[in-house]
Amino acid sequence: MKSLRMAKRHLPKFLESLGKWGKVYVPVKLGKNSYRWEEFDGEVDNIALDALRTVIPAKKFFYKPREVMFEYDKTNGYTQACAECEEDVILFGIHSCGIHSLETLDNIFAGKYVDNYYFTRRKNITIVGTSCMPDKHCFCKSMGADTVDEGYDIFLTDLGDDFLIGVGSSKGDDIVNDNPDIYEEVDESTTKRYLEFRNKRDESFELVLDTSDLPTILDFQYDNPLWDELGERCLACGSCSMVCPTCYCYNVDDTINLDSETGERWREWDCCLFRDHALVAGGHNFRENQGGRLKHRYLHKQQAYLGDFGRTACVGCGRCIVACPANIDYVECLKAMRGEMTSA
C-alpha cells in the first residue's frame, strides 16, 4: 500500500483515466435525501461526493436482484447465461462499511459451493472507495467497518482542497501511474490535515452500540417477549434485507417454456422476514411466527455469521434503521436487549 497526494481539480482527470479501466459508476442525488448508483455522465457536479448511503448498496453489482442463472434444454443440456459477469466496472464512492460488506459477502460466496457468478463479477469490479462523515443513523464505529486497510484498488480521502490517495492494489497502482502528473507524494501537511479529519470523524458519531458479549446476551434473552412485540409491528415487507449490504439470501424458480423442453432457472433476492422464507415440503415453517422471524434475522448478524467468520454479520450502514417503514431500529432492539432504557 502507499499514499499519495492529489488536488481536487484534478478529479475530472482521474475519473476519465478510470474510464479506461470500465464502466464507471458514481453515488447520484435521488429526491431531497435519496442516493443511487448510476453510470457516470461526464459531469463531476452530478456526483454525490457527500453520499452517505445509496438506497441499495454496492452489493447489486456483485449479486444481482433478479438474474438468470442459466438456460436449459432437453437435448442439449445447461448454457450458462451470465454474460454481463465479464463486464469490466468501476464502482466510485464506496464507503469504508461498504467494503467491510464485500468481505463479509466473499466469505458467503466463498463457501461450500463457490458462487462463481460471484465471483466472476468481483473479479472484474474495480472498487474506488471514498470517504465520508456519519450522520446520526451511522454505527460503523461501534462494528468496527468505519476504517478500512485493504479490500479496495484506491482510497479517496477528502482534506478540504486535496484528496489523500491510498493505493491498495496492483491494479490501483496501474492506474496511479496512468496519470503520475495528477498525484503528488504527502507532505506534512497532508498528514496533519489527515490525522484532523480523523479525530473529527472519531467524534461525529452519533449512535453507539456496545457489542461487548452481545451473542451471550442473545443467548440469554432468547425468549424475552420483546421478540413477538416487534414481531408485532413489523410489516414483513423485506426493507431492511433488500437495503442491507450483507444480506444474500436468494430465492430460485425454473421458468419452463411452452414447448416444455426449454426454459432458464432464475434466482432473486430473498429475506428471511418473509413468511414462505421458512416454509418447507409438507407445509411446515421453522418460524411460523414473525417475532421469531425478526429473532432470527438479528440473531444471524450478532451471533450466528461471528460463530463462523469471528465477526458480525452487520456493517454499521444505518440503511435498514433508515428503511424500516415500522420504525424499528436495529440499535435500539439490541440495547434492549443488553437491559439499557430505549425505546425499541
Contents of the next structure:
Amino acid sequence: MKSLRMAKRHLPKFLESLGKWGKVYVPVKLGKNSYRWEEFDGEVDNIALDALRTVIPAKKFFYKPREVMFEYDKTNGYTQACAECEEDVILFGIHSCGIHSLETLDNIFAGKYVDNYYFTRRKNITIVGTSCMPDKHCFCKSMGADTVDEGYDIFLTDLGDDFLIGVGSSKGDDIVNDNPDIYEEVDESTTKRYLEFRNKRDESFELVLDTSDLPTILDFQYDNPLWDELGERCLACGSCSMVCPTCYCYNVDDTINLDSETGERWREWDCCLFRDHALVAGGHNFRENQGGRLKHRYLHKQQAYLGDFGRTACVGCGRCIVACPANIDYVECLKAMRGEMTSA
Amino acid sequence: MAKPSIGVYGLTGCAGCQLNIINCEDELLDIAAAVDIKSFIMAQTGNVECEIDIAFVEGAVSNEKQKKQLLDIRERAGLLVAIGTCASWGGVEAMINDVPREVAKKDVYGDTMKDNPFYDCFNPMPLKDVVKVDFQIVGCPIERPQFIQAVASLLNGNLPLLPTYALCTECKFKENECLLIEQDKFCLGPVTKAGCGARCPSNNIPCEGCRGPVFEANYASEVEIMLEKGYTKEYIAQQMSTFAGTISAEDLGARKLVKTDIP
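What would the structure be for the form predicted together with its partner chain, rather than the form predicted on its own?
All chains and molecules follow, beginning with the one already shown.
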C-alpha cells in the first residue's frame, strides 16, 4: 500500500498508460439518467466520472449474461468455448461498493467447485477504483461497503484539483512506475483534504439501514403479511437481480443443431423471483407464490450468505431500488421488518 | 428410419411467421434434410394432408372453416405447435374482441357483406381455445433462430427451452436505460415474454407486448404503475389488448396473475 497524488490534468496520460495493460472500460452516460460500462474511446470527457451506478454492474466482465460453456460434437466430444477469456481488461471507475461485490462473488465462485469461467476472466482484470459521493439511494455505509482497503490495483480519490492515488497491488505499482512524472508525493495538504473529503462523504448518506440483529429479526418476521403484499406488486421482471452486483444464480440449458449431432451448452443469468427458479419435475414448485420468492431473495442476501461468509451479500449500491418498476424498495422493506415506520 | 414429417399451416394472420420460416435461407436445406415436409402451402406444391409428427400452425381461429381445419390438423398431428402471437394469444386481430363482432363487421364493411359467406367470422381466438397445444413459439413474427432451435429440439424428443421470463431481463442484458422508469414511457416489458433480444427498447422504443404475456403476467401491478404515471385506464387497456386481446379486461384490472398452462 502506498499513496501518491496526481493533478487532474494528468488523467488523459494516466488512462493512456492504463491501455498498456489491456482494454480499458469506463462508465459512460446513456439516455437521460443511466450509465453503461463501455470501452474507453480515448476521450476523457466521455467518461462519466460522476456515475454512481451503471445499469449492469462490473460482474458482466467475469460472468456473462448469456454465454456458451462448451460446444459438443458426437464424434469429437467437448470443446470449451471461452473466446474472450484471455482478454486483459481494465475497469476504470468502479466504486467501493463495486469492489466489495467482487469479493462477494469471488466467495461464491471459489466454492466447492471452482468456476473456471469466472476466474479465468477475473484474474485478467485490473481494478482501478474511483471515489464517489452518495445519492439518496446509496446505502453502502449501512452494508459496510463504503470504503475499501483491498481488492483494487489502484484507487483514485477525488480531492478537488488532484486525485489521491492509492496503490493496492504490485500491478498497481507497475502502472504508476510506468509514468512516474505525473505523480507527486502526498503532503500535509493532501492529508487534510482527504480527511475533509471523508467527513463530507460520511455525512452525505441519506439512506441508513440498521443491520444489527437483522438475521434474527427476519427469522421472526418469516410470516409477516408484508411479504405477500410486496409479492402482489412484484412483476417478477427480474430487473432487481440482473442489476444486482452480487446476484449470481444461473440457469444451464443445452441446445442442439438440426444435424442432431452437434450443439452447445449455455448458461444464463437466472433470478429467484422467476417462477421457474424453484420449479422441479412433476410441476412442484418450492416457492409457489411471488411473495415467497421475494422473501427468499431478501433472506438470502441478509441471512443465508451471511451465515456462510460472515457478511451480508448486499453492498448497498441501490441498483435494485432504482430498477424496480413497481417501486419495491429493499431498504424500506427491511426497515418495516425491523418495526420502523416506513412507506414500504 | 423415415424422417419425421411436419406440416406448416396458416389460419387468420399475416403469414409473416410462415414467411420467416422460408426466410431461414441458410438453414432451409438443413431443415429439408432433417424433416419430411408433407404440407406447407406457402412454400411448396404437391402437398399431402396425412398423418404428421409435428404441425406448426400460424394465425388465430376466426371462422368455422378454420376451426374444422384445426381440429383436422390436431387429429393428424403427433405434436401441435402454435407459431406466432396470433396462434398463441389471438394477436392483433383479437384487439377489438370486446366489441360485438356484428357491430365491428358493420363498421368496417357496411352492407357489402350481405349474403357473402366470406364474412361469417367470430371473435378470433388462440389455438388453445379449440385444441390442445403442445408448445408455443411466440413472436410477431416468430424469431428464426427460435424456430430452428425448436425444430431441432422436437426432433430429439425434447420440448424447446425458450425464454420464459419477462422482457425486462433481456433488456437488462442489453444494458439499456429503462424507458419505463427513467423516461416514464408506456412499456409492456414487465408483462411480456422475452426472446426478441429486447429489440425495441434497444432502439429507444418501448415494448408493445408483441410476444404476448409472460407465464405469470402481473397485469394488475402493471396497470397500477401506468395509472400512477398518468396514463388513462382506456389507454392502458387499449395498449395491453393490442397483441393479447383475448385476455379479458377483467383479468387486466383484477388483482390476479394471468396464467397460461402451455410451455
